[in-house]
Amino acid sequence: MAAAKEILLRRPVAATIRLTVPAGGARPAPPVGPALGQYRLNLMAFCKDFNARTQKYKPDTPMAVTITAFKDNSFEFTVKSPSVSWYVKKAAGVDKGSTRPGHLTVTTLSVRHVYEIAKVKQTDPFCQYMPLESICKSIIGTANSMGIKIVQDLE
């Protein structure tokens, strides 16, 4: 009887939208205005709420946004923390992965670099139930493709 009473409650959605926005930077203006403003959503309500949720982050680092648009104007949305390959060039101070990841390597990264990242990703929704070790292995995987080789200490 719950999972009746669970599909009556549920509000019809418009739409998904999925947004890179700053952290503590959202404003009304491109992107996050068009996106918002083709399906009437408060445009003000959405800065305020993403900017507070936001603050404790450094300005300018890429928020990856969900925004869950209902038929009666109303939204909902979730922000996931920056992408594992931001983190990872970040630790690493490059710019950009190699061209030819496997045969250039760029720099190099600690392991005590990636379990610091997973500990930050393990915060995500998607990421909380999984083990750190495999988020480690998934971090690992991905400095390998932009040739940042991972050693167990810098010199």
Contents of the next structure:
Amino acid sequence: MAAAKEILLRRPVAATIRLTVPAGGARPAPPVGPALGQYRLNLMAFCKDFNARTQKYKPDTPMAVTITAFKDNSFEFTVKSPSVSWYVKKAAGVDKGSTRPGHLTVTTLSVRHVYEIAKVKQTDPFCQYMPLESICKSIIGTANSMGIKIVQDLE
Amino acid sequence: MLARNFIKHIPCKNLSRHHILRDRVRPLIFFTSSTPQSSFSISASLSTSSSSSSSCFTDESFAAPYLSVRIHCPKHVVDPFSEALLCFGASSVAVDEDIKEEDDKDAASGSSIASKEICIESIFPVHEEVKMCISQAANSIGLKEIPKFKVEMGDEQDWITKNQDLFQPVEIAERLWIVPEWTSPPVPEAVNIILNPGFAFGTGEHPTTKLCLLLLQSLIKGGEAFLDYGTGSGILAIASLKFGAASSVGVDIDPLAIKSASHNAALNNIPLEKLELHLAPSENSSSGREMSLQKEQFDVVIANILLNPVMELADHIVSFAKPGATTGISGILSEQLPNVKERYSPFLENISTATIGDWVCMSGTKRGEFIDN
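Complement to the form predicted alone: the form predicted in complex with the partner chain:
Complete assembly follows, chain above in first position.
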């Protein structure tokens, strides 16, 4: 991480761009196009690079990308796996969370689901050193805030 | 080393203004409607609405309008606020770093509120409720008031034209240049390939394109039949003809790529017998896998796509090569190479690789006899 900081400090940063792009599906159309085009970044190079690096994910999984654009029109980017809320919604098969979390429960998920999601999240750069248990707890917290209950076993 | 975080540094060419002669400043016409349709044999149905010249390269999805929103928010909440915006419906959030750091040191000086704020540029899809999204995002991170914002309709032409500017002449090897349509070649005696990539991939700047061009240069001696699978802007197909191949065929699943390739062929004065373009069926189209290409017809085959298509289509791609012909595969990262090698070794022998940075180009000659796995 120190090395990355050094690189960032050496070159002046023009902007930080955050985007959600489907894995393997980056194309120079909106939203990627205008967002990057504004800072004169090489769209095609980004698309090819991003697509190549997200080949191992299921196509169209929405990946969170953070791009650091430098003043000389070069850029770096990091890719994170989708947010926990996306995984939870997918596992539960719902589109949106509950409108009144805490009062209204939309659906339930089993502990197994939480475990699977935690395993994927552990490969994320920011969670790598967290024990699986704490990741699970934070997933349960997110699920609860969406109105999705976690039960021991689904009937 | 399965790090799922990748920090990639992509150096961009030095874009400080070389004084490229801009005497050929042509208006942005991607496709002059006078180009007769019969110049190129393009098989499969292409919806060519070449009536309005400027919209030829813009598909609905590319020309889609978008909302561009400028939001002023307090500096200390920029990060959580941007994440929240993304959760609540923004397509992208960009934060300018052009802030004066000195103002940070001023302790609670009520004077310049402006310096405590940062401007965020956000892009929203057209039908999104911007105000609701911003207020929800502000609520979710505990901001007491909704930040000021301004909404504008995004001008799609704006970023398209900005992107055009970035493309400068590229020297691939000695006496081999890729030159944009609107620039005159810096070295007129060299082999110059004139391109307008439009929205297709292949300007010659990317390492994979360079690798493939260098491979092509070493393979084409004159009179070969060449297949470019995943042709994009058509750069490899055109290059092969310039190197002396007898004929070229370009295949792509994207109709925009085919349009771009046929336009570029015209720019380089390639007659129809030499360059054929085919639109291959993708999973979305309903037509079956009929391709009017014969198997075992080509002396050189190159596929510069991505890992997944290259793995899936291995049999298909190699089937077009004659026994003993060279097949090149690129668009893969060095970490993906072992899988590709394994996938292709039943078909190819004498496999060799070339690398630029993280990108790899693998080539081998097709075996005479297939080995049954």
